[in-house]
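The chain below stands alone and is given in structure tokens; this is the form predicted alone.
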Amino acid sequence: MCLSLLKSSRGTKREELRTLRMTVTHQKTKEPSVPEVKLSSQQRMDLYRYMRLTREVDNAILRTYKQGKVVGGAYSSYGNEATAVGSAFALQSHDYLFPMHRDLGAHLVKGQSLEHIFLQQLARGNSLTRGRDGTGHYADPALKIYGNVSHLAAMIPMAVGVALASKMRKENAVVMNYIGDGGCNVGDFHEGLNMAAVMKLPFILLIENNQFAYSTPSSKQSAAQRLSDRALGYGIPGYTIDGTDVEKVHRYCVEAVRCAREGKGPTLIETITMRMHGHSASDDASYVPKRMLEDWKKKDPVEKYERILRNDGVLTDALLQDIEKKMTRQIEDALAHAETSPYARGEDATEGVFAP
């Protein structure tokens, strides 16, 4: 093969080398399947409700943003619902969640109220950040949710630290953290994950590979075919799965949670999805090929799961109408509450900032 590559043209040589590299990588990273998880009809309906609620809350936030009511940016999780919901659905109430800005579904599964979500988006004085932030940069210790910081990869060492503290306290808790395809190329990713692996901490890291780090495509970020291949270097399990399949995401996360709770250490899971909107509401995503968006639209995670549940006889027209009616009322009430809530007082701006 080497002789033939030398005789080929530069373009052909590059393509053959790429094919060879991808073939070898695939052979090395062929992952064993994880045990099946038997979900009841009620659990499957719960997954669907959370995904639909995520989509509708997302739409409400974008509408409110366009009305000029949202403070700061608005970040859509359109296309990422199955990853966020399926993963968080594997956690228990005493587990820790470190979500990103596209993990609204994980917030909802963990028990976050719509009131808190809209109060936060509108930066009201009674929000979780008391009006100091209007995006996803907030924590809710009561629910064990610790929201993202702008330097997303910096969350990994923080989450690993919580996993270490939890292990020392013998809480039998798991820490689930998320990072994007761009953020996983930062040094914090390596340092945090390596520490978690060496110390066998109860830590699960999901790479949400949604094809673009802002406007940079995956092909310009990493030469690896699978980002989960990095797990081999840390000596931990690594999987690459369809991030639009909510039951598959849930199944792999259930296995990762089991391993973490049994003291076997962390797991790295890469979910392949697509960011169907721009980086934020102010980004028109004109750099994304239209054909690519059209292809991924056919894999819409919410619509796909709805078809599956209908075919299985779990979801009926009557149930769907009832879900949509209740959902619309919940969102309208929560948004109305947020819009009538007061902004923070100016004299409180320094509260909690300076030591007495």
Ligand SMILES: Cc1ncc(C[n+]2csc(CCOP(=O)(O)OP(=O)(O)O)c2C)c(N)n1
Given for the second form:
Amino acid sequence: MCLSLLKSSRGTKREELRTLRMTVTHQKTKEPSVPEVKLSSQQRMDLYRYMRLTREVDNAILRTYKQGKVVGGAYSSYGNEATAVGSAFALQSHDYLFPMHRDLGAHLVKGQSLEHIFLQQLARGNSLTRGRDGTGHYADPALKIYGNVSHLAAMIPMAVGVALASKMRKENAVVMNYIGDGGCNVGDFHEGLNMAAVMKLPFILLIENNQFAYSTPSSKQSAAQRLSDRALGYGIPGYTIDGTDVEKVHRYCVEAVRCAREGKGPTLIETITMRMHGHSASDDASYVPKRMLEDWKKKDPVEKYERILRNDGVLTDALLQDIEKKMTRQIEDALAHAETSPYARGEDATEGVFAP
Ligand SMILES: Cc1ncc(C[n+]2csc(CCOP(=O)(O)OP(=O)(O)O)c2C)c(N)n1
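Previous: the form predicted alone; requested now: the form predicted together with the ligand:
Up next: the whole complex, starting with the chain shown before.
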């Protein structure tokens, strides 16, 4: 028994090392460069505000979950903020967003209100899904936000279908879709991306590689060093970039959006980051090596960008205090509104199930 324990602990150590090594390789690989994007101080502050708001809303959701008020699970965006915000920031209002469960930041950039976010988390009758579907699964057609389809990767062919419809309608719109390192190993990924590539659809797929799919490390999901290398098999551009660097994510997405709008077809972008919390609030993530979390903590996307903006003189103590005060008030108001809203009524369960 001792021997088998020893063996399994050795196996775990090897796995940890492999995961750490792969992360380092990802970070060091030089990507083909894309044109610089000149961001104004205002735009940089907007990026920061969205990331910070994501973090604060995330904290509020986790607090509310611990108070037993969230109906269902709570899925944190800790570590994924720069990917979600930097990418959605490259979109226009007529573009389509198909986010996954770590993309609260993309919802916010696309214009989602805090009221709707908390109503959904608390499963109230006046939420976007009227108390139906999971906490993080809500669409808002008015903002062109669709999804989130729970069955991982099933959303990709759907989003590709929307890209096809949009192209046929000559909307000049782009579809931005997200998937995790785990979710991208499902067959739908291949079918969707292949069709988008062959038909040169205005489609962008971001793989948010945050090192774990629930408790499975990236190294046990794919033997490839870079998930973006798959792009070669579809004949489309593919990039692997630092997913903690919001301006870099934005720059590569601006290029992908440009290609999509010009009719050049899809782009695959893998962003490397770390899921800093458990899969959901009920998961203590004890399977994640402590050292990994300590290393990634130094690259926290929100704190990192705050340091950069302070260094550049864009963010000051006074501005930061103002932002924090406004956000706290906004979140408290939206949460209070949700908490005092009625739950969905059982007798309404069959209403609004089908589109008119
Ligand atoms: C086909 C399918 N299998 C399992 C699940 C349950 N599930 C939801 S999210 C998730 C982990 C996804 O990992 P990843 O794609 O890497 O995204 P992450 O949560 O790490 O951001 C699992 C197993 C699901 N929703 N769909």
